[in-house]
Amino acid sequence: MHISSARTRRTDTSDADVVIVGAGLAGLAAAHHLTGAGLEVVVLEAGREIGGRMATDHVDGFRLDRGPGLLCADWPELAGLPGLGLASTLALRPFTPGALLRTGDRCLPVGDLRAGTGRHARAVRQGREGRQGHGVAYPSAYHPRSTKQALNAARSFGGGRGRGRTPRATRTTMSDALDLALLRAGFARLANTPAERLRARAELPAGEALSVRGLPARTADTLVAPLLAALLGDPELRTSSRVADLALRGFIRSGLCLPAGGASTLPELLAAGLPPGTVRRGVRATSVAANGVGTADHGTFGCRAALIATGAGDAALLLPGLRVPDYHPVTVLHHAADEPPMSAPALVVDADRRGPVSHTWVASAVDPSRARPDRTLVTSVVLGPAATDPTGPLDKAVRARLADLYGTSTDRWELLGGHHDPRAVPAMPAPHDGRRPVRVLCGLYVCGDHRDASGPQGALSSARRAAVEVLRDFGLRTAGVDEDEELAAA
């Protein structure tokens, strides 16, 4: 974000220009938008950690992320961070592309349009060396001119089979085939519909959307939804189709990621960013005014502005009459194996939905760095009402699921680690206002995903808005195009 510098003068009574309630992701991002106009910022976080939702715990020389910590790598909220230097400070560690769902005895690869043979493949390839780096920027729909192309086009997607490499179908039948080519010439069709298009669309839930896209209903049950649930942490697919058509466009697009490290090396980086003492940690905020942020045990900070960025039920002890949603559920268990049950970096999604895990991947062969060299870490992520299970009989049963997903015996399988959020995705049902008002009055501001999309994009998108608002209430305007709606058509 281009801000002028101007600064205007702060009282004798203020601590800082804004007080920015919560260090988790949206706060932090916020106070880097804001130091970075020449504001001066205090952060309070109540707790002795930083990052939220995107902590690591180590144990035993392993990194566990305490929730999924999915990104993708060209959330434009993400590469236009100020202050992060995401080009030499973060490093992503990219999923193969695509998805593998299982179901019976196959396994059939969803969403890698850069897999082909042909003409579809040429044109793939023209198009990632257009983008320069930015993700994939995908050709016009892929139409096979004969069931012998599309055929050859879905068995054109590798694999191996055995321990340590990734699992392959038995045998590719015609309907797996013609319904993996009808699906990526789907997919190539959404990943070149620009975001005002899909925001355009009449609003469904995302699972009767699914009805009116044109895939085949067997393809939508059963290679779409799961994949789907997955990237919401929905699985009764509730959510706007506005929010899943973006989600999905951006899997399509660049994939996924991992930060290097552990979900919490993003927070870090950021905390590191802001000048020294700007984030206060083990201040419980009990009050918010405009003027100021009352707390437990350290008096009142003074300001001119204050910004919640607490999840919403913190944010409504604060605002009182805030709007709370609902929320999905996620539980992530951790194991550690003595050899990997599949070499590729991919994720793995349960598309017949016969236990309790949703998706799960090899993390230490995304990121190395999350595992002992001597060992292999299995992260998997369980939705729904199961993921309210206690972790014994849970571990038990995810345990049996992944050793039918994986093929291979999970009998020895260490669990190092679950963490259970009740609150870890924000319901977004249809209709959904992805752009709820993070400006409460002059000099009162929220923000956080519940205030824009679940998940770390629309944290950083609601920190970046409600940023605006603030220097906007200031007197400070951002230089040439508004960057709200630059980033908001990306």
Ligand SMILES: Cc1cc2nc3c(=O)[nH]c(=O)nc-3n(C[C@H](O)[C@H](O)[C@H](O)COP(=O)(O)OP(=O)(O)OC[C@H]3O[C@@H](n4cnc5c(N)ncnc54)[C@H](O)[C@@H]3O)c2cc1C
The other form holds:
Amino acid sequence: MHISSARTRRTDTSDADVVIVGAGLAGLAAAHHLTGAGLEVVVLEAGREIGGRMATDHVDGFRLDRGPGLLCADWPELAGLPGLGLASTLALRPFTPGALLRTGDRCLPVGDLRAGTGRHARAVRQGREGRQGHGVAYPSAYHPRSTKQALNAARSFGGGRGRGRTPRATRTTMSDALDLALLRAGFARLANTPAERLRARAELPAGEALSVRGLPARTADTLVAPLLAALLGDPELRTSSRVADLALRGFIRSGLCLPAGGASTLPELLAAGLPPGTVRRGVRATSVAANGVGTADHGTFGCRAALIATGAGDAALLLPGLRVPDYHPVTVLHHAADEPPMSAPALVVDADRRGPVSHTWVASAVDPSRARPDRTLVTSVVLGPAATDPTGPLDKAVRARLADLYGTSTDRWELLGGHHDPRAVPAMPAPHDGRRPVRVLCGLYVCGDHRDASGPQGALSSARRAAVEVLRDFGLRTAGVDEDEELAAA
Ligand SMILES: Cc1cc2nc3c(=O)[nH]c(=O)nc-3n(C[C@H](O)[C@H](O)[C@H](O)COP(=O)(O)OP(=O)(O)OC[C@H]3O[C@@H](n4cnc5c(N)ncnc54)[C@H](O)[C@@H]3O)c2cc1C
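Having seen the form predicted on its own, please provide the structure of the form predicted in complex with this ligand.
Then the entire complex follows, led off by the chain already shown.
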């Protein structure tokens, strides 16, 4: 980064070059780009904790994420953050095999192309089809080499021989085998389609697009739709098909993972990499202008530019007129069990969609640091209208469904915590503009997942775009930050 020092100087009365409102992923990432460019930055966070929707609660030796915290393992945006060394410090714990679709008494492994043996699978495995594991530490773990091996993992349901489900529960039928073969071929095609081609496709609601993409209706309905609903947080599948294609492609190419230690590991690492004193907790912004940010109890922070990095609803309170999207509500429930109901670190998706559970996983099998050594942590996600049910009745219904999905009694499971967020995921119906403007006027900017794509990757991407606009308006060079084309193609 080259800086014209004459143009970066600020006045004596300002507290920082840039004041950022909100210490979620977007605000912290923007702070990295701007401090990396030599600017003085203050980040104001209303809460006592940083991380926003990626916070983790510590309860009785367990680490409970407030959101699902599922990350796509290939994070070009993360690797692009300056001066962080995240590649060596952030450990990601992979789900293997990619996902297990539970339908009837069967369990079908999908999504992990590394498990295939065909030409496309080999190419993806060997990274010949594009950027793989882009700079993010990906600990070696169980990677099935064949469908048979993945099915063996599925058979670990019930914690092993003699406990929980019998092997019969995971047998596959001929039609399952056909569905899986068709799905694998479709996934391989999608994985090898350049992102630009996907962005150029006609945009439909994702559910409608499924029926015109060449997959038999049964394969689309039973296998792809529930998986997409889980990836997008949208059980109705009204999300733009472009967004859905890109999400599915990311899942197939690199799989899903959890940050070791909880979702908050990522914002905590980001905050720790900023100059000391940059982040001020417990400071709520009440007004924002290009030359200063007013707060509830801490006066006004003078600046040369202000960047609002809150969720859409809070941003609209500070910037009246800003568009507020619809949201997908999400509830996450965490249970403690004495025995693991399944030993595979896999994402279990309810392909029958009987509700209320959309997807669930044995969090302590994926990331052992999330539970006490003597207990098992099971995390489950509820989407759609059921997510707004009160915790008591919802827990009862969730336990009943988990007993079916894992094939074991859940009567003695203990509810450790539940977190409901009515504004968890900004909706992205077609047509979706994934690059909403981040510059309001010279000196006033806005970023966050609602400006880009819902989810951590969108939050980071919007932060980088906003940082580029700030640097341009300051007359600074943006080399090193403005790598839009390269990242977009990833
Ligand atoms: C329950 C749940 C489920 C989710 N599911 C998924 C999923 O399945 N897949 C996926 O990809 N993503 C999911 N997400 C979304 C993902 O967590 C977010 O996209 C991402 O964390 C957004 O980051 P952000 O920085 O844009 O906003 P936020 O994380 O919301 O950060 C905004 C910050 O601004 C602060 N703030 C607000 N107002 C003020 C103010 N006036 N003054 C000072 N500070 C203020 C807030 O306290 C907060 O810390 C989920 C989130 C939740 C909660």
